[in-house]
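First, one chain by itself in C-alpha cells, the form predicted alone.
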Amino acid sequence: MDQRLIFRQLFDPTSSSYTYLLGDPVSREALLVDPVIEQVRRDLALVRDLGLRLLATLDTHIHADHITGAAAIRSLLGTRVLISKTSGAEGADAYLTGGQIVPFGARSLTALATPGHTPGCMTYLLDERTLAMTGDCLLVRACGRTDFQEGNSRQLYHSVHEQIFALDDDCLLYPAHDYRGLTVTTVGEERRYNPRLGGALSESDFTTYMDNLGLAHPKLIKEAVPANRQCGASAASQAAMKLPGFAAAVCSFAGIWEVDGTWLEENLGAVQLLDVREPDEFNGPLGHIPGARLLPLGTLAQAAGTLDAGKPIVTICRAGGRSAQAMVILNRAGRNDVASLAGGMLRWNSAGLVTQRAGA
C-alpha cells in the first residue's frame, strides 16, 4: 500500500458491502466510495478521528441491496455527490464519464467506465494505478450479476477484459461486496483464477454462465434502487439517520453515541443523568454532576426498567469506558435514547464544569 495514502476498507454486515475512505495525508482532503446509509455516522466518525476533510462521495453504481449514504453525508457536511453520467441517478453534483479525474489533495482517482452489471458502473483507479475499487463489475473470484437493471453480460465481459485486466498484475482490486469475507485481490489473480472471466474462458463461455445463474433478487431491491436513483435522498434514508433522542449526540467510530460536557451542563434538566461508577467514586475526589442518579454498572441491567421512559439518558463514569458499556446495556434493554458523557468526570472536571462533592 502506498505510504502517501490514507486508505480504509469499511464493512456493512447487513448487505456485505464495502465502503472505502481515501485521504491525502498532507492536505487531509478525502473521498468516500460507496457509503451505506446505516453506516454514515460510523464513517464520518472515522473521518473526524483521522482529521480529514471529506470533499465528495462517489458511488460505483446504482446499488440494489442497500441505500447509499451520499445524500445524507451531503446534508451533514456539504460534500459533493459524484456518480456516473450513465447511471440514471438524479440529484448528483457532478456526473462522471470514463477517464475523468477526481482529485483529493495531491492524489486523485480516475473514473473508468465499466458497464455491464448496470449501465452506469464505474471502477475508480488510484493515480499511480496500484489500486482500484471495482464496484460490482469484478468481485473476488466472481463478478456482478447481469439479470436486472439493464445488465448486459457481453458488455461486462468487455469491461473487465479491456479496462480492469489491462492493469498491471500486481494492481490491488477492492470489490463493493463479498459474501465470504474476502477483502482484496489482484489483477493477476483474477486474470488467472476467476472462474467466470479468467484463464481461457471466452465471451461465449461467460454469457452462458451468466444466463444460468438463477439467483433470487436482492431483498431490498424495491426500496434501494428508487432511493439510489435519487442518490439516497429518500424517506428510508432519513429514518436511518435518526438521532438517539437529542441532536447534540455524536457517534464515535466505535459506535458509541456521546455528548460533550459543555452541552450537558447547559441542558441538565432535559436529560436523565445516570452515573454508573461505584459509591466511593461518586462521593470521591472527582465528585458527581448535580442531579445525577447513582446506579453502578453491575446493577444497571436489573434496574433499567426503573428509569424515566420519557427522558433521554446520559450515562457517566470516570473516563467514558463504563458509561459506553452502560449505553450498550440500555440499548439491549430497548432504550435507544442514550448517550455517554465523552471523557467522563475526568474531562468534566478539567473543563471546570459544575461539580458536587461530598460535604459540599
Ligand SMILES: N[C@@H](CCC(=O)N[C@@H](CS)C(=O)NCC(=O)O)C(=O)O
Contents of the next structure:
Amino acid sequence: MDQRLIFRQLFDPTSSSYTYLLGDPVSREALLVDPVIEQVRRDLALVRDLGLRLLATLDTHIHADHITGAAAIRSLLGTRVLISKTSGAEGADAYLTGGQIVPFGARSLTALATPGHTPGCMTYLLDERTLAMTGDCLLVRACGRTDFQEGNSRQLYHSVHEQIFALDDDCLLYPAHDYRGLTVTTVGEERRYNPRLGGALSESDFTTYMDNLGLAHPKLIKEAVPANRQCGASAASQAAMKLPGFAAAVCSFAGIWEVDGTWLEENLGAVQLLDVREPDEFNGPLGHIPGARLLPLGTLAQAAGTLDAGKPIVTICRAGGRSAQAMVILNRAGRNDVASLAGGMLRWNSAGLVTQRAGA
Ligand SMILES: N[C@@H](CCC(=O)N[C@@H](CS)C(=O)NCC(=O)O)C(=O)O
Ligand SMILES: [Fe+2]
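Target state, the form predicted in complex with the ligand; input state, the form predicted alone:
Time for the whole complex; same chain goes first.
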C-alpha cells in the first residue's frame, strides 16, 4: 500500500455498505467517502485516533438503502458536503461535475461521472490512478441494480466500459457495497471475470441480465431516498444517529462512551459514580472519587437493577479498562446513559483532581 496515503475501509453490517477514509499523512487532511449515519460516531473516533482533520464528505450517489452521515458530520465538525450535481440532492456545500478535483493535503480525488445505477453516480479516482471508489457502479463481480432511482442499464454499461475499464488493469477498485464480504477488486479482474460486464459480453447481454435481476427493493428505500436528497439533514437522520447518553460523552473507535476527568469534576452532582474496582483498590493509594459507590465488576450484572434509573452513570476503575467493560455490561442491562471515565483513577490522580483516601 502507498505509504503516502492513509486509507481505511469501514463496514456497516446492517446495509452491507463500505465507507472510505483517505488521509494525507503529512498535512493530516482527510476525506470520507459514503459515511453511514449509524456509524458516524465510530468513523469520527477513527479520524480522531489517527490525528486527521476531515475536510469534506463525498457521497458517490443518493443511496437507497441507508441514510448518509454527511449532514450529521458537517454539524459536528463543520466539514463540507460534496455530491454530484446530477444527483439532484439539495443542501450540499458544492456540487461536483465529471473531471472535478477534490484535494486533501498533497493528495486528491478526481470525480468521474459514472451514471447508470442512478443518474448522479460518481466514481472517485485517486490522483495517481491506482485506486478508485466505484460506488454502486461496479461492485466485486457484480454491479449496481438499475431498476429504480431512474437507473439505466445502457448508461451503466457505457460508464463501466468507458470510465472504469479505461483505467489500468492493476488499479484497485473499492465498491460501496458487498453482500458476501468481498472487499476489493481490480480493473483487470473485472474486465475479465465480471459475470455481467466482463469478457466478451455485449451491451445487450448486459441489459438482458439487468432486466431479469428480480431483486426486492431495499427495505429502507422510503426513508433513505428522501433523507439523502437533503444529504441526510432530516429528522429521520437525527433519529438514526446514535446519540450519547449525555452530551459530554465521546465515543471511542472501540465503541466505548467516555468522559474526561475535568468534565466529571465539574459535573459530579449530575451523575452517579460507580467504581468497579476491588475494595482494596478503592481504599488503596489511588483513592476514589468522593461520592463514588463501590460495586466490583464481577458483581455488577446482578446489582444493575439497584442503580438510580434517573441519573446517568459514570463507571470508574484504575486505568479505564474495567470501567469500559462495565459500560458494556450496563448497556446489556438496558442502560444507555453510561460513560466510562477515560484513563481511570490513574489519569484522575495525575490531573490532581479531588480524591478521597481511606483514613483521610
Ligand atoms: N437487501 C438489500 C438490497 C440492497 C440493494 O438493492 N442494493 C443496491 C444498491 S443501493 C444494489 O444495487 N444491489 C445490487 C445487488 O444486490 O446485486 C436491502 O434491503 O437493503
Ligand atoms: Fe445505491
